[in-house]
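Read the single chain below, which is given as structure tokens and is the form predicted alone.
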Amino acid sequence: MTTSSSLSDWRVRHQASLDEARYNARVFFKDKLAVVGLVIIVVTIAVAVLAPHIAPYPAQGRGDSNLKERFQAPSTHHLMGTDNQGRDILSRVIYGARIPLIISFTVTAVIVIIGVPLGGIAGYYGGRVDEVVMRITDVFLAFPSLILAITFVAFLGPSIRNVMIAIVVSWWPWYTRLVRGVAVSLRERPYVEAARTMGVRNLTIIWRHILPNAFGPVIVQMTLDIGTVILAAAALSFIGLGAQAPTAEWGLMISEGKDYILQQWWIGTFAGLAIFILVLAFNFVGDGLRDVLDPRSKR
């Protein structure tokens, strides 16, 4: 009999998720926006996955030379022209998604992985633990999240690797504060007061209870801060403190064509876009996500 309850129980959880799945999944593809932002971003993964295929010249992208094509316009032979090392701008590009894509995703995740546990823990002990948790989280957040970065990649040295080292050290405070609050919200609610009287262990109940209500509010930050990321990223290597040539980056190839804007437009223009169209494509779909998995914003 108890079998056979709870048998029953497990399949009404499973259908109330399976509906609340369905019905979240309608509300984000009635936004046409994040559908759009969203068939981007998945073209975008394919083409940096499949860049050595289906790149015009796949020696040119990865960063060879060609220096009897130099600053060919765009035509049907360089459909985006050619840089001032000529190599063809269009497997350059190609080439130039894996970057922003890897570090993008990369930091994103090591925030998360850092910041919404301290401010679970934060937000759920309180008093002393709090305290020092958030001092510390005051301290990286009284600087600029970009300044903080540049003066890290200075330290530690150009490369993608110290650009991923820094946008972390420099970023992981906003989702330590934004969990933080979430979870100073719940300590007190009946079910989490009910898990504690039971003898539920404090980290448990933070794990269990406090840190899946924040999935939501994380979720649509994380899509939102990886536009911000690969912005963070290209302006790094614009300064020469991120990716060096001969690498395919995109924010790279808008330094290396900013001296012949006025003449040779295209070598850094198409960079440009691509970081436009992907920077964009993500707020849609965190526009979207939002609609879908903040309460206040469902009708």
The other form holds:
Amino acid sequence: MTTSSSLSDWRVRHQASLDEARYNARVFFKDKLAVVGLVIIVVTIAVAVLAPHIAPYPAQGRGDSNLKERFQAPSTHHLMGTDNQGRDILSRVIYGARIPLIISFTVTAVIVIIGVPLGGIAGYYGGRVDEVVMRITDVFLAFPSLILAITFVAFLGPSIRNVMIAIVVSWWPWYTRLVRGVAVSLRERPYVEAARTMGVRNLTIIWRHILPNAFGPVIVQMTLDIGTVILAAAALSFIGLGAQAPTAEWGLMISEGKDYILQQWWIGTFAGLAIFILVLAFNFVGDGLRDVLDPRSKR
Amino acid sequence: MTIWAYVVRRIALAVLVLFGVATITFLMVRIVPSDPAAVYVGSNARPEQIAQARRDLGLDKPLYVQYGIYMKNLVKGDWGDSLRTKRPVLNDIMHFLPTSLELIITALVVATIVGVIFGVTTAHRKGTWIDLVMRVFSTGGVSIPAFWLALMLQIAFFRVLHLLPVAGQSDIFVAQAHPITAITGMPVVDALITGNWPAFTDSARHLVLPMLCLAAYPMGVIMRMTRSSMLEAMGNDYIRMARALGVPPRTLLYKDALKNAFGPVLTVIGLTFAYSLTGTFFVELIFAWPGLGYYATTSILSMDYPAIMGVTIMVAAAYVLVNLAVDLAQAFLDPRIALS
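We have the form predicted alone; now please give the form predicted in complex with its partner chain.
Below: every chain and molecule of the assembly, starting with the one above.
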């Protein structure tokens, strides 16, 4: 069998899925804001990866101060001006893209790994397992996530790692509840029932038949949550619990600029603008994905 | 299940959750690496002083005994003394809470009015450029960092426009000339009740910027929720019927559709209340607003653990109670919820 024939063979067998994917892509790309969001995210990732090559003053982006050029207003030398340490703000905004992306992707991935299987198990087994898991999630959900995270970091000590732990601890129950809802609705479906009577192991049923159906809502929720996690992490750095000087981190940069905001407005303004635009982008993409993957919940 | 069985079950659940909240808060302090006794006596203390503090604070007892004492005191209203202010934590919280509540309540009222009106408008004009612009606006509301918005508003309204005060709760000269008699602890309300007009105008002017900062997120959320649940309500047969019968659009939107779309919106308002409680942490820090958030952030930075625990429990309790109230209100408005 040649490669091309096996490929066309594959195409024939997966015609339906391919059509669906093509249709989904068309729905997504018709949403102008979602496309704009996607472009912003891709550009931000590229900027973060290539930071050493595109930052005009890479050393200052990493934290070196340059006291001779403190408080310079935006100019052709420093497009976004310089801060109280004389560092080029543009370079720091570019380097600052790294932390929020790393934090938000890692944190949401870990949350999903914890929350999703737990929700599947609770919803599928029901009964006492469900009762115990859901009461625990109720307690965690009773805390506004941000104050739980703040309290946690306050006691653990300020650092980016602790911020990530704190956000994971306060966020996982949302996914447990989301997936549990899907699992409960699928538990009694004929095909699940059939798998059970044929002696398929429970965990296999959860993995093969329950969790794939939760894929859409979970992806949508993840995209929207990445934005929220970026905001939460920046907020924690802003009050001094996250990234520590001289790290380039947007929340910390706003905090550094806050005392000078009425005179040297540029110090805090651009970092905040960067957070705003990136979070906005994730929310636009999340909304676009929701129309495609989770059409039942209209926005 | 009758509606009363639902009410009882829901209240029991809330009590259980509060119990869990207190437990988690207790465990959080005990499992962290930092030693509360060492924090209590300060950084220059000798080992025997730390040991003494450990005995004084009851930290030498087994964990379950400590837990029992902690829970008993919590219920009795003894939340320990703040390490920083040396006053009982509960007194401190009650002192700072009203000014924060004033901020939160006004913010939520503004957010609800603007969010619902804009949400209804966008649902009505779905697919037009108005819808697109409003969508950017509402998504912007939930995407903007409140602490950054605060700084931008300070630049705009204080530095550029010279319209509003930059921070604080009152002007020092006005406060001295026209002191506010504390009744509720909320300055604007107190000034209004006592007819203290100069102080009222002054406090209201100071309230505007922090209130706007705090309103941005709830407004975005309420607007999005109103839009989606209005769209769902407007798809119903009785709305189409009413439209066919010639009911004017305004009546149709605000009376018939909104009434049925309001349930989910109410839930979201309850949820954003909790968000606003934590949102004040950042907003109050920037506007030097002497409220619960200011108390919380200063306590966090000085590792004042009884105060941190107190604020955490208070905020979580407020959140649980508001959600309980919303759920019960919905059960009475729409008995199907209690019966399902």
